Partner chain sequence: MRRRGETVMAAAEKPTKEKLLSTLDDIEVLSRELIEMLALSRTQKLPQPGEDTDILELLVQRDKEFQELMQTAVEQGKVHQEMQALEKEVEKRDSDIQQLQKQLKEAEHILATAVYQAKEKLKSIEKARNGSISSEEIIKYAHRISASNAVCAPLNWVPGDPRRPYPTDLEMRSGILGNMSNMPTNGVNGHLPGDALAAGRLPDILTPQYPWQSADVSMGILPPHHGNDFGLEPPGHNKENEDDVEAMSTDSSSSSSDSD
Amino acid sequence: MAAAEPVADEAEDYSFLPIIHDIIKCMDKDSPDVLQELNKLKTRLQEAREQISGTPGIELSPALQESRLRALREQVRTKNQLLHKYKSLCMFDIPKPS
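May I see the structure of the chain on its own, in the form predicted alone?
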């Protein structure tokens, strides 16, 4: 499984519309930059494919993903209940600084 990507990479914009818009503008102007813009789109698509294939759990079926999500939510709920329980026990007094 691939290592987790840094948060900055996850926030990267994978909108293809601005690049497609630039390609159409170049085509309307008969600009020689069309190939350059097409290469930008190709690169952006390849980056998106790589990020998708590196996403943890992508190889799992949707049903299995849902099952794991339910199990994890149940674990969180149980741990929160235990945390609240232990907080309310107050087994010893903590002296307050004066």
Given for the second form:
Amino acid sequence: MAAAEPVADEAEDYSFLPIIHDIIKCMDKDSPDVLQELNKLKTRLQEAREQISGTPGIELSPALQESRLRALREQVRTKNQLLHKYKSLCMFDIPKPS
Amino acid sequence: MRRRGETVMAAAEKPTKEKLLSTLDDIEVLSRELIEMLALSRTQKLPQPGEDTDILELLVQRDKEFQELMQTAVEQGKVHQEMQALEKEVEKRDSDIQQLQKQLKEAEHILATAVYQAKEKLKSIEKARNGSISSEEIIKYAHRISASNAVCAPLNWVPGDPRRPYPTDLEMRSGILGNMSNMPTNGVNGHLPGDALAAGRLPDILTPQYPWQSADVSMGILPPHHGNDFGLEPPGHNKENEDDVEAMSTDSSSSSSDSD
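Switch from the form predicted alone to the form predicted together with its partner chain and print that structure.
Let's see the whole complex now, leading with the same chain.
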């Protein structure tokens, strides 16, 4: 249950429905806070845009990123293998005379 | 092939960033539309047939999409961190490989130099083997050289003795080269003693007597015939010369035996 709560909190953080709901409520009540709520929505949208622009790793689609991750892992594995092979290779095997 | 297909499809899929910004724009537009519509309906008191409901549904849908995309973005951020760590490891491995390559190149250079020098050495060994001379022949030459007093004066040599460790003018003229240009009658004057004697034509009584010859002749040693090839034995004195050479070889000194 504790693990589910942070996920829910994160979902709520990214939702704009609460702010829109507040705006509609203010409009129904003819509250003077409508403008304030509208500004809040505007700010929230701007912040979301800035957050998206600053988040690393989302320049690729998930599938492409996954394929690049696989390629990197394979590259590291191959290079480790090669290095291990050449470092442990005996350089002084004298071939038998034919 | 499947991986290639997956890569092609992955490349065709829009990046997460683009999807997020697009969804955000949609949310902004829809929320503005909804608020304007509500404000208009309140002021004009006109009933909306359900258009606001449609907009609201779209807004809810876009909001849900936005949340899912943001979740994906968070996961992609974690993957990105892992990729950065892997890239650092790849860089480290690359530098290790470059270092190893440098060392291998150096080892190759050293080994190539060693192999080249060994080959040169083998060539010179083969060359020496092809031009080898038997040790017996070399020892024979050594005896001949020492027998001709070429390395040390004879024990009975005194100043004024015409003997020299090199062929004298007289001996050269006595040899084959000298005979080629001279007439045979010159032998009477004693200019060709060695050659005539070597050929066995002059009787002993006509043999010119030099001071040093008395001792040497008794030993059977002839003056050196430098005009003869080393491969040829002096005719008529082969055995004696051989014996003397062998006798001298047992001596500690290389000079001929003294007459005294």
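For clarity, every value in this text was computed on a predicted model and none was experimentally measured. Rigid core (definition): largest C-alpha set, two forms, superposition within 1.5 Å. Numbering follows the first chain given and starts at 1.
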Check your understanding: Is residue 87 part of the same rigid unit as residue 63 when the chain is modelled as two bodies moving between these two forms?
Key -> yes
